[in-house]
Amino acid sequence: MTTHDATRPLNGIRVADFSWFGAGPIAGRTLADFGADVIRVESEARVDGLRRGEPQKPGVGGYNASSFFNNFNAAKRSLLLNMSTEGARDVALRLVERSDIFLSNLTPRVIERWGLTYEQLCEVKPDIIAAYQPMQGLWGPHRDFLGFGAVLTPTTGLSHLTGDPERRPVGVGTNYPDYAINPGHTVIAILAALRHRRRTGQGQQIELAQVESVAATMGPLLLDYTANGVNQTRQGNRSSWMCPHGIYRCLDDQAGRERWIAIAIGSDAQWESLRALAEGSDLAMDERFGTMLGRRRNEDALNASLSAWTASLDAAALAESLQSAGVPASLVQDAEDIVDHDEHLAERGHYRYLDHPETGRSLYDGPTVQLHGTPGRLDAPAPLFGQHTLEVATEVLGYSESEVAELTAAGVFS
């Protein structure tokens, strides 16, 4: 069975998680991490696509083998429960009873056709904080249409900003809304509803538009086109306050890999940190580049001048001894720097190592938020696909064994 810590501030409360894919379930995997038993509600007539999908440890297949799927659930319990049977929403609705929080990312014409609103779980628990987080919000003529982050990327302008202005939108490479704007949005927002039940006991309706949600990004952009009538496109790495600004090619290091550095200048002072590591160089001597103003009428070339100096050095060494001198800096890291390499997120103890039934020896995030009087803990690795399905039954819903097992047999826990 399932514990919890009684240190962590989100112990005692259940989630009743009835989302998929990203958004939703990275939110249930904060709120775990933090001492919730997030209960995720799942059926082999409609399994999770992240259940199937990659990256996966060779030699092993099936529904738990899949390291995205696994680190977005990790420390829940899974319970089969096929919403498409006759009596799977009872079943449904005696765990919203004996939950605290509803958590679904599913459009509202699911929502409804399950009977699981708002308005239909307050009748069997009125204090119940249901969290709805689909892609165009509950409402609206756009409120059905189907989509994640790469589809938020585009609706949303951020895909149109992505990219260098004489090619096409590029998109952020990832469903990145998915696993940031998104659930971060939605964990706050169900905090300030817990304590507003713990204050008043009254629950209530969140509805978290992912596409409002990730539209908020956009302000400044939406600022200079109200304000000012510009419409601002696509400029590659460039910025709109510092110069330099972009990725830059070093020396590959000696496995052949690529090596880049990025660097960002806000101000003259720090420009001129970087000049004075450049001594000697046609970049420290151009007198074009002395200023702000004159960085910026001279752009190609000062990227040009820049990058010949940075192909003859070491990304990492040339990253710290500008971080020393204080221009902000830092070596364009890959998978295996973040992981075998970066001293700092090393000391900081963010990846966590678990032991999974089929993957064995894993790698995942930790919790996301350092909380020093009451921290998070990440000490239990994503379920096997139904594995408490009978724990959850019988202990939580109150189910016999018998009950459990005729249900079974009917196709409800499945």
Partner chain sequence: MVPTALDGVRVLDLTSEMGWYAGKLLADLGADVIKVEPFGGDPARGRAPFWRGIPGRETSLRFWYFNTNKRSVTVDLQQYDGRWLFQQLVATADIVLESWTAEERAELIDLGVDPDEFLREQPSLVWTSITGFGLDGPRAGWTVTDIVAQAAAGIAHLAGYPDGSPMRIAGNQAYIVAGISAAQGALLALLQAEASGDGQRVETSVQEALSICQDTSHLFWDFQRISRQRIGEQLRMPGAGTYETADGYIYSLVGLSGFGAPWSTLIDWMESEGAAGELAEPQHREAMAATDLRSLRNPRINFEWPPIFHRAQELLVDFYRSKTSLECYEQGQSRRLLIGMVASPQDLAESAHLSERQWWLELDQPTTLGQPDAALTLPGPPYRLSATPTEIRRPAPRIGEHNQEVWVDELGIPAEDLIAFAGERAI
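Return one more block: the form predicted in complex with the partner chain, after the form predicted alone shown previously.
We keep it simple here and write out only the one chain, dropping partners and molecules.
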């Protein structure tokens, strides 16, 4: 079981985690990293899609082999509870009564069907902090619209604004808002609410409408429209003030893998540093590029000339040289680079490898933030499906073993 100690900020806090997929469980994962006892409520009748998602550990099968699920659920406990059975709601409320935080990213329809609205939770636990993450909010004309990160990316402006201006919107290639923005905002609201509860004894409801949470990050772009009537669109990799600013092709590696470098130059001094490295090239000799104004006015020519220079260079080595000269730059890392070859992340111990009973030694993302005095820890790998049902039912919920057997036979713990 999860261990607790006084050296983490959320020691003694229990989370009834009714969320699934990405945005909810990742919020719960951060709470667990920093000491909370997070109980994931799962059911055979409604298996978290990520348990069956890719990537699976080859040759394992079942519900426990997905790294997509496991990564977001380290050090939690898994309780099976089938909410469509009679008696399940009483068990759920008993868990809420013994918890500090309720977490859910279910649709409002399901919350109402299961009888887990904030008002209903308050009947058993008046000071509960209930965090809901519905896609569009708990109310409003689009309340029942469905989605997750893949749909939020277009609906919040990210797709319209990302990509080449001459081409179709390309999206961002991932379910981006699910991983940091929505879980991170949720954790911030929960921590603020915890502080308020400590000082006043009062709990509250947190409503994080995922569309609002993502749109809030687009503030300046939205303001340009509401204040100036300017409806911005895609601008490729260019910046409104840095130049050159972009991602440039370098020499393919020996295996034929495309290699790219990101370079962002915000001052003439940084430009001079790059120019010194490019000595003798057409890029370095072109007088038009000597000032920020000149570079901006000739940005197409500059990018062509810069690409011609980088094309014959090793991206990682060039990034090292540029950074040593004070120029912001990085290899565009792919998964192989970041997991196997990023010596910096390795030395910092960012990725954690935990032994999981079915998948073996597996990679987990490190905590989102480093606290030097009370560091986040991954005490255990993700729970097996239903692994802690008996433990939670007896130790947390206070059922006797015979009651557990009855509820199990009735399909409640399933």
